[in-house]
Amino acid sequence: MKRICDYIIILFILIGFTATGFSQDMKLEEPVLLTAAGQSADIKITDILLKRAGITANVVNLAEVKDLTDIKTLIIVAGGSSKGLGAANIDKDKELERISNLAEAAKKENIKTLTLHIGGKTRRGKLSDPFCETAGNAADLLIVTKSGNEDGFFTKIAAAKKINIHEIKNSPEMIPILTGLFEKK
């Protein structure tokens, strides 16, 4: 009963937002950088749906504070993989600290940042969900999977935040999506 009360009041907020105004998407430019959250293969994966798409973006894993020089747009792919942590080098607390620390900078720099979670119920759980909270946390908007999403966590996010979320089925759904928000001049 609790879980649909939950959902009622996430379908309410969602009205409610529509109703306000915040159904309307920032548009996005380039330069972009594109960074993991978690260290998950789903970076490689949206480069690819980025290029399909027409637009470029510089990859960089582990990108910095001093990474974001003259970019406009920050792109953060959200889901832990131990796997990827592990040929990274870099422990969970560290790479939580380095998300938090560039979108920090991100944020003061006036750099908008999209936060994507493609990964689906794969990339959630214990190891994945602190990733996915800081990097929806930096979000300006949301693009996620609705298997990743089934539980309202990043519609509970959108929602604190008053910012758009996109549900997709799957990946190369975001196409189209991230199309429209990189109009070319």
Given for the second form:
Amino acid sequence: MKRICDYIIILFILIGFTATGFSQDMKLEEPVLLTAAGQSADIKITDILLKRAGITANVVNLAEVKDLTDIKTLIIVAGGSSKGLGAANIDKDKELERISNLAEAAKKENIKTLTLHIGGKTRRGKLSDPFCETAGNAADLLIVTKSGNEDGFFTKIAAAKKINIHEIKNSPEMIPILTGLFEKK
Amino acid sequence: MSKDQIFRNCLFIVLTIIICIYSFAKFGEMEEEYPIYPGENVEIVRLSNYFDGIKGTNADTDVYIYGGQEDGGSALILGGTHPNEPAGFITAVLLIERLKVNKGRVIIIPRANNSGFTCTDPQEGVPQEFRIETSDGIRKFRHGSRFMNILDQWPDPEVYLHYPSGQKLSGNERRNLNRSYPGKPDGVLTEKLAHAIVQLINTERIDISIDLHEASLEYPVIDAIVAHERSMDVAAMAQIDLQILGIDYNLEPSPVNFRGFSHREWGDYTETMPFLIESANPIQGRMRGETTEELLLKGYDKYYAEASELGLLYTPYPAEGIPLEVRTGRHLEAIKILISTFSLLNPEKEIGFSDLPSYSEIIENKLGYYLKTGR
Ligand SMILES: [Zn+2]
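Show the other one: the form predicted in complex with its partner chain, since we just had the form predicted alone.
Shown next: the complete complex, the earlier chain at its head.
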């Protein structure tokens, strides 16, 4: 009987671990560079959420490789905005190229990349998906809202890359995850 | 000409006259303005008080000023910039009929494009009015045109050159209030109207201004708050708080190179912090089917449901549609949270208000419950 109990306990622990994914997450460190793939204003929302989690980030909408100096974590907020791209005066292809270069350089420098998608359905589709794909493939860890991952787009990327993914209901749910990742109290 | 032919010709002429009389009467009806019933402690002035260039024209419109006992900041809320976007208009009406301000001031213009309420857009087949049931009878509201009535500003040029940027837009956009800011005192009527609103913002030292809109579901900027650079911090904080309430908004920056918009020019030509809010309205879209009052009110269209299943829309389209209650409730919550976030960050310019229903209350009790009965 005791043995069965042990098995059940172990089973529960295992289920617990896979469901939350927390235990398998890497730890992230400051300084942080925050950039947007697709120039959506979700970067502004992320900046505020990071602050609420006690993390200060260097926010550079159009960050280049040189901005990675001394950086330990790169955070990319994925999702296209036609208004944002217009405001930044950059076209889709140039923006994709910028993100690829940045991600590649980060990998070379052993900088961890966290990719976020918090814009839901509006930040998916024809304009956004190339940014989501490029930023997703660059990630060491993904945090996405459920409404933007209804088709499992990010889950598939995470599975293919064998990286962790956190699916959250809304962007403020990211705060406790961030405090955990950055070991903030 | 045979007797038969004469009879047919006469019949044709008589029918034409009947159709003309009927449509003349129908068009004429649009001139009638349905009343709004303001709450207490309101001062009602005309927009021409701020710029007399629109005095005596169809662009002049009522401005409702609610002032609190205590000093504080000032907010401006614009409904009816596009009179074919009913949630913006009805939210402004609801504010006028319910709002109590105890600190600072809230100024509301429900029919910003007053002229646009006197016609509908040609070939759209939209209803000229919609009805909302209140606790004591039915109230009617106008549904109008995106543009100023062509009878008030004619003719349209081939190309509209925005003043002062020189940006080129198609000719009819010269009658679009939200492409005409900052306006021009000696320009066409729409430019004069835009100028009058900018004058009001400057004269009244408006700290935060919110322009209420709706858009079709296939438009990429939807369910959105569009913010000027100066408004971005407030907008981002408000977006997070709205999410916590379960109301999802996309945050969009106002592009510097798109001229004539309220969210751009109010920010560039005045000291105010501008915001533009969009809700999702199926009656405005090209994919819609039967264009009826029911579609306007309930927001359910089977073709949009199908489009949603095919993944062609930028916003979730729930099976029950997007009723006017949902769109108005979203607008109201966004207004409340934007103003309170602004007040939090600028305590010396706090704006205090009460008596507005919540999103869930509007959904539960329906809009008519919160509007005056009109008796
Ligand atoms: Zn509009």
